[in-house]
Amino acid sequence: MAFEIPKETSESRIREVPLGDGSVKVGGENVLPFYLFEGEMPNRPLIAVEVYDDNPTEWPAAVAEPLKDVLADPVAWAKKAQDEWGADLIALRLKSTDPKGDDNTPEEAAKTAKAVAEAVGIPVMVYGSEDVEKDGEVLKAVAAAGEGKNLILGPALEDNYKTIGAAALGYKHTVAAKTPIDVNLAKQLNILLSNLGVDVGTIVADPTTGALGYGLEYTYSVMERFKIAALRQDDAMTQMPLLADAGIESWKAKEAKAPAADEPQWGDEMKRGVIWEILTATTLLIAGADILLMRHPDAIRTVRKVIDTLIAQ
C-alpha cells in the first residue's frame, strides 16, 4: 500500500502585493513556506539587495571588499546589484539623513532615491535612517519624487505611521510596517494603517529581524505564528507578505565581523560573516519571509540557489 502524505489545505492566502510597475509581485501563497505538496506559492521569495547612500566606510573588509568600487555611488551600486547579482529589488537605505550623522536634507535624499529608481528596472524599497521624526520628512519627499514608481516606503513605525502612510497613500506607494518582535504589535500597526486609509494590499510587514545568535529564534517564532494565523485562522491582519532584514542584522554580530587576529578560534574572517548571513537568511526563509534584505554578493548567490532548490522540489 502506497504511503500518502497527509495534507492540510487552506482557502486563505497571503495577499499578493504588486511592486514597482506591477510585473514583480510578492506573496500570494496559500501554504506554509515551501509546503508545495499542499498548495502553491505563485511568487517565489524575493531578494532585496542593500544599497546605502552614505559610503559606509566602517564595514569590515569581508563585506566592503566586494563592493569597494561602488560603495560611494548608490546608483552604480544598485545597477551592479541588478546586473551582476540578480537582485529582485533594491533596498536603498538613506543613512545619510540620520540627524546623529550627516543629517542630509529630505530634498537631497529624494534626489538620490529618484536617481536610483530611474537607474534600474526592478522595484525599489526606500528605508530612512529610522529616526522617527526625520524619516517622516524624508519619506514624504521621497514619495513625491518617486511618484509613479510604486516604491516600498519604510519603516513605518507606531510613532510615524500616519506621516509615512499618508505619503504612500497620496503618491500610490507600498508601505513597510515595522514593529518590535511581537505578533500583536504587528497586527495593531496593520490595523492602524488600514484605518488611515492605506490599502491592506499595499502593506508588507517587517516584524524586526534578530540574526543568528542574536534573537533569530524570536523572529522565527513570530514569522511562523504570522503564517499560521494568516492561513489556518484566516486572520486578515496577518495576511501581509513578510520582510526579513537579514543583511544588516547579520553583519552587526561580533562573530561575523571580529578580526581573526582577535578571535583566531573562530576561523577565516573573510568567510565567517558570509556564513552568518546565509544561515540567518535561509532560516527566516523557512520561517516564512517573502522578502529577504541581504548584503554580501556570495551570500546572495547562495541563498538564491537555496530558493531555486526549494521551489523546484
The other form holds:
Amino acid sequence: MAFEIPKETSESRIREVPLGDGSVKVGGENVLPFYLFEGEMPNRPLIAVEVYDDNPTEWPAAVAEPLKDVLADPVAWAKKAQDEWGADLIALRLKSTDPKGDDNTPEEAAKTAKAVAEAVGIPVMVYGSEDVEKDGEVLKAVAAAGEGKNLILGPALEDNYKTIGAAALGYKHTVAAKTPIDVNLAKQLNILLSNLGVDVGTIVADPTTGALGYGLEYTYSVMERFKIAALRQDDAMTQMPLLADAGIESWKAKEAKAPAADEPQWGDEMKRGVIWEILTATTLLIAGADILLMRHPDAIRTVRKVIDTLIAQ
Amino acid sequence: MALSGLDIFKLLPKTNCGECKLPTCLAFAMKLAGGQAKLEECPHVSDEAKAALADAAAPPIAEVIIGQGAKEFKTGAELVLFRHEKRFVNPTGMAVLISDAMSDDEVKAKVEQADKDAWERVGQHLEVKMLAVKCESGDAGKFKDLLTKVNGMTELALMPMTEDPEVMKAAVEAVGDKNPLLYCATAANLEAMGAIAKEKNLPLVVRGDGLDSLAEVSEKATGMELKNLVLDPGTRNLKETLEALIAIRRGALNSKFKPFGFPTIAFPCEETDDVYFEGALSGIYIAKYADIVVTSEADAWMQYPLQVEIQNIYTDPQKPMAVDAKFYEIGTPGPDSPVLVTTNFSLTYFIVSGEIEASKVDSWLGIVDSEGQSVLTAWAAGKFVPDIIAKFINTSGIADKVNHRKLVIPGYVAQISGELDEELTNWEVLIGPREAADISAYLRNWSAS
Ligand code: SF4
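What I would like now is the form predicted together with the partner chain, since the data block earlier showed the form predicted alone; can you produce it?
Every component of the complex follows; first up is the chain already shown.
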C-alpha cells in the first residue's frame, strides 16, 4: 500500500541574511525546519559560540572546566571555538560593560570586539550586557570599531532600537531585534527598525529564549508560529531568521547547575547540564531557530552532529 | 474529523420524506453536522451511510493503553500538528532498553534506576513509563526467565522485543497478564504475532521497512481486527525517522490515512552509540510526534531533563502552569531575611526564585494565587492587587517567621504600594526591581533594619 506524504509547499521564504563578509548566510528556507521532503534549506542553521569578556567566575564546573584555559581571554576563546569546536559564528557578550558589574567603558569593549573580529575568519555577533541604556553606548562604539565587518549587533529592544539601529545603519552592520516571546511585538519592532531605515534584509529576530523547564514551550510555539506565518501566510514582517539564546538561558537553570550532592535525584551534574543545553538547543532548532547561541563544547559538538545529519542530502 | 453538512447529505436517501420532522434531507444533514440532530431520527439511512458516518466520527489517531495498575499509561489520541493549536494529549512515554545479553548486574542496575526515575515538578508527577526488554539470545527459556525476574522487580510496563513468535509466546506466558506492549509484528510474522496479541487482547507494535511497508502491515493488522497498534516505521537514523514521524502524523490527521491512525514509537537507542547524541534524538522525537521513545540510558541526568521537555511540550498552551500559592524558602531564610511576593505563574516563580538563589541571599518568597498569570497581566486582571496580596500575607503566617515588617513587591506594580501600605498597616511596602535580572543586586543591598 503506497503512502504519499501530504506535502505543503510554500512560495514564501525566510529572508536570506548575509553575515560577516557575506560568504556565510543565514535563512533562505521555504519549509519548516528540516522538512526537506517538501522544500529546501539553502543555508544550514548556524551555531554561534558564546564568548564572554568578563572572565566568568561563577559558572558551574560542568561548563567552566572545559573552558578553563580560555575563560579569561576572549580572543583565545573565539579562536578555539572556531578551530576546535567548528563554530559557525562567534557570539561575543560584552558582560564586562554591565553597570551593575565591572562597568567597563564602551571604548574598552569596542577594543575587545575588534580584537575578536580580527582574530577569527567567521562572522561575529556582539551582544551588550543587556542593560538598555549602556548597550546603546557600547554598541555604538562597537559599530564604529567594527566598521566593514558586518557584525550582528544586539539585542535591539523597543527601548533602545533607535540608537542600536542607527549605529548598525551608519556602519553597515546587521541587527538582532529582541522582543519578549510574542509574534506581534516582534513584527512591530521590525517595522520600527525599517522605519528607521534599517533594511529588513539585515535583521534577525531574537524572540527571547525560555530554557528547558523555564518557558521553553513559549519560545517553541512562538518560533513555530513565526515560521508558519512567514511561509504559509507570506507575512513579510515574520520572515526574519530566528535566533535562540540557548547557552546562557540553559545554564541559568537550577537543574542544569545543581550538584548531585545537593540534588541526588537529578543525577550526575557534569552530564546533566550538557543535556539541558542540548535539549534547549535542539528543541528550538526543530521549532525554527536559524542561529543557536551555545556554550558547552560537548553540547556544541552534539548539536552540530544533529544539524549535519538532518541537512545531509 | 467531522463531515460537513454537504458530505452527510450525499449519504442520505434524498427523498425529502419528512419523517425526521425536517422538510428536506439537506436540512437534516445540516442539523446533523451541527450536532443538533441524531442519525437515528432518519429511519431510511443505509448501513453503508451509517458506517461512513461512524468512521468520520472516530478519532483520527487511536488511543492505546499499555501496562497495568498504577503504572498503566495511555498513548496516542493526538489531534493536532502544532502545540499552539491545542494541547497535545498523551505525554510521550519514555522507555529504557535492557536485554538478555546484559549481565545480571547491569539488568538489575538499569531496572532499579528506571523504577526510581520519578520526579515531582510544578505540581506534576513525571516518570519513566516502560522497560523495553530485548531478546538477543533467541533463547525462549532464557528470555522468559529474564522477563519473570524483571517483572518481580518493578511495576513498570514492559515491552518484550522479539520477532520470533515462539519466543513471544514464552514472553506472554511470563508477563501476559500485565498488558505488555508486544514488539513486534512485521510483514514476515504478522499472522503469528497478530494471533498472539489478539488472543490476550494485547497492544502490538507493527514495524515496517519504511512508510509504504508500514502502511501495508498496519492495514493487514487492522484487517485481523487488531485495534491496539503502535507504529514503528523501521527507520533507524535521525533524518529518516524525523521525516517518517512527520509523515505519519500528517497522514493520520490531514489525509485521514487510516493505517497511520495509531501512536508511534522511536528508538534513539538503536540509532547511535553516542549518549549525548541519543539525548538529542530523544528530545527531537519528543517534540516531533513520537508517542513512545526508547532510550538506552536510565540515569536521572538523562531521563529527568527529557521528562522536563515532555512536560513543557505537553503543557496546555491556553493555560499557564501555576505553582502552589504559599511562602517558599529560598535557601535557608531566618527571621531577618527579606520577604518578597510575586504571582503564581510558574515561569515568574522559576525566574524569580532562580535569581534569588543566584543572589545567595536567603529569602522568603511569597507566591500569591493569581490564576497562573504573570505580574502585569495579573495586576490588570485584578488578581494581583492590594486586598488579595494583603489577605495572602495576613493568612500566610509569615509575620511569625520574621522579626521585621518589610515586604518587597515587584517593581512593575509600584503603583499599588500606597494602597497596599494601607491594607497592611503593620508592614512597610518596598518597591523591588522591575526586571528579575536586577533582583540579585537589590537583595545584596537589602537590610532588615
Ligand atoms: S427522514 Fe431521512 S430521508 Fe426522510 S427527509 Fe429526513 S433525512 Fe431525508
